[in-house]
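Take a look at this single chain, the form predicted alone, given in structure tokens.
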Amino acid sequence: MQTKIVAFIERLQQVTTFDGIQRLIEQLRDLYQVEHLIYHSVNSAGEPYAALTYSLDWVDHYLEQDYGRIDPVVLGCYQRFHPVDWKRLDWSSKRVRNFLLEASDAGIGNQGFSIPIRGPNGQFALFTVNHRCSDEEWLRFTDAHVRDLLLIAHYVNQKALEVERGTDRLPDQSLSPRELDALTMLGMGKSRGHAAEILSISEHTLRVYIESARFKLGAANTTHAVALAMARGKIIV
């Protein structure tokens, strides 16, 4: 992991308030040199929390218009477990296109990459990076940083849950069926390419599941994650 990401995570671990998370989100935006970075969570009681760099005017307008009901990012990510590039979402309806024009006028970039997160007790969160650039530039950016962004997303979500609960102790996070499948394949000695083929997913998606499982287990690497999953009875190979 890059030294700058390690330093960010160390600073995040010292945070004890939501204001502290907000300041670190702003620092993370500057670290990656993107226009916006957003963390948004809804806990099991339906209570929202957000740390973001969008303008407050846009946030207020978004809430007043109840755009969450039509926002392709929210709707698309709620149905997925892996990161989503905004270009792959459905922006075709007239109302959504108008929403997109309003967002652009408010300074929202044309490129976005969102990571859905599912925490304990029904908690759902989104971690999003937003920028204005060409498709080619954005592809290079996401390819270069997807692993770090995935890890940071989960660390930020964990910290937000800790601040909400007023404790640094969180219950073990359960692994999703796909995360269990990925670890099982690796535990059986399958290569990543073969495992992805068996599960009918891309190697990129497989990597996302593995990294997510590794984070939840607190593993140092993939081999450690498989060993922990076996030791805790989560997978049998």
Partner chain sequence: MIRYLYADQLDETPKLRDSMFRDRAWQFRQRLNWQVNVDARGFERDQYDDENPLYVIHQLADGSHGGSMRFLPTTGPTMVNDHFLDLTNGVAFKSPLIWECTRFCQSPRSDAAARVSARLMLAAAELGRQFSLDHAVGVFDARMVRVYRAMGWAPELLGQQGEGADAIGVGLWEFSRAPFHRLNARAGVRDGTAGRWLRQAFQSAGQVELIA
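The structure above corresponds to the form predicted alone; please provide the structure of the form predicted in complex with the partner chain.
There are no partners or other molecules in what follows, just the one chain.
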């Protein structure tokens, strides 16, 4: 799975258009073997954008009915930053139950996991995995994938912002000298313990440096982060 996620993230980084993001969302749905995957975003000017696998009929109907105003997922995630399992939301009102029935008829699964993302200047996005399965299966799925999904959600958002403004990369993702040192040590094949010793920091601090560097580089894991840093000429080993 990790290899596939690395490959997915590499493809994501090459994307330059909204069509490209849409195709990747479809690929990611297939990769996770779930019913649906949805990324939608509202920028600071209030303009919506979405890449999703729901049927267009359902999307049209949803917009026409202005369901965003009662959708518990939207209401429960807006202005939040913790991941939300749909089971924790309030689906009890009559209108919401009707909405849910219609959604179910339109092929939307009974399980959902949504990750709210706060972007720059009030931008807000929601990344959702939707599936049809039992509670036990769903718990196993989310437990196994939550960490990767958190990262991927943020990378997709970052890419959507880049495509929107037509720039290569977002600013403010620069790596500090200490993060580069940490990546260089690992790139040279040193163990974490040895790298930490050379840098006169604890192994714990080293891990946090590497986690932070991984996210800034848009990498799937440590090995990937080292490879990306080398490929972009940020470190030389």
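What we label the rigid core is the largest C-alpha set whose atoms superpose within 1.5 Å from one form to the other. Residue numbers count along the first chain shown, from 1. In this text, all values refer to a predicted model and were calculated from it rather than measured experimentally.
For residue 183, the Cα shift between the two forms is 19.8 Å when the rigid core is held fixed in the overlay.
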